[in-house]
Amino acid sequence: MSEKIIIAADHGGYTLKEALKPFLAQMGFAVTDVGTASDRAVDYPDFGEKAAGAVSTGLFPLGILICGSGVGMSIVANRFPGVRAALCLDEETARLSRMHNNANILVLAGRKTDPETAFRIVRIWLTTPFEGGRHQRRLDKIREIELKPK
């Protein structure tokens, strides 16, 4: 049985999203694409909400979001409880985001990341385990912040 992953992009990330879907399937993931379906201009919060909401509620263990710079999708995703979205522009950041932060959403910059670089980032991100230990203590503190009354 394949592990599930959800993916979404706005128009700035559409092309990279389409390139990543067969790559993810080749890695053995069952990919759910929640849009967008073209490079026609759309609003990134609409698509970031769909994917981040699904990770937040536990419907999907992992997600990938892509917009032009990656910043907008990062902001949207990190509004959801339990989501740890990391914008990764290189392999080292991808590795550390999993190892130290147990990131559950990878954010990519569609206008700054070519497909070959994205494939390397994604592969590292999906295969790097969380170290736990002192890093878990820090994630627990983040969870406490999330649960504080506003």
Contents of the next structure:
Amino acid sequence: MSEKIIIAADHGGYTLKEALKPFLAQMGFAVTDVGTASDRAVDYPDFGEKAAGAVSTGLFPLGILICGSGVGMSIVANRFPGVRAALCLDEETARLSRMHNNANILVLAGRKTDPETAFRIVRIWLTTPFEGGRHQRRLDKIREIELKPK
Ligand code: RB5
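What about the form predicted in complex with D-ribose (RB5), after the form predicted on its own?
Okay, now the whole complex, with that chain kicking things off.
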């Protein structure tokens, strides 16, 4: 069975989302697209919530979020328990976000990243394993912070 991935974008990420869907399918992923469905202006929290919520509850192991800069979607996604969303503008950050941070949501900038660059980032992100070890200890600390009453 194919690995599942959930994808969402606002209007700033819509075009890149559409370009990524066949690429992800070609990589063997079963893609669930929760919008937006056109380049008409929408609010990124509405779409970020759908995908990050589904990763947070464990419905999907991985997600990709796209807005214009990638910043808004990052802020939304990282409010969800268990979500480690990484805004990646280059291949090195994509690799490190998996190796060191075990990121489970990749955030892309639709207005900064062309499709060819995005394909390279996504391929690296989806194929690089988490290193564990000292990095797991750091993720455990993030989890503790998340669970602390504030
Ligand atoms: C929408 O214009 C833009 O603000 C949004 O796509 C994103 O970049 C927000 O962080």
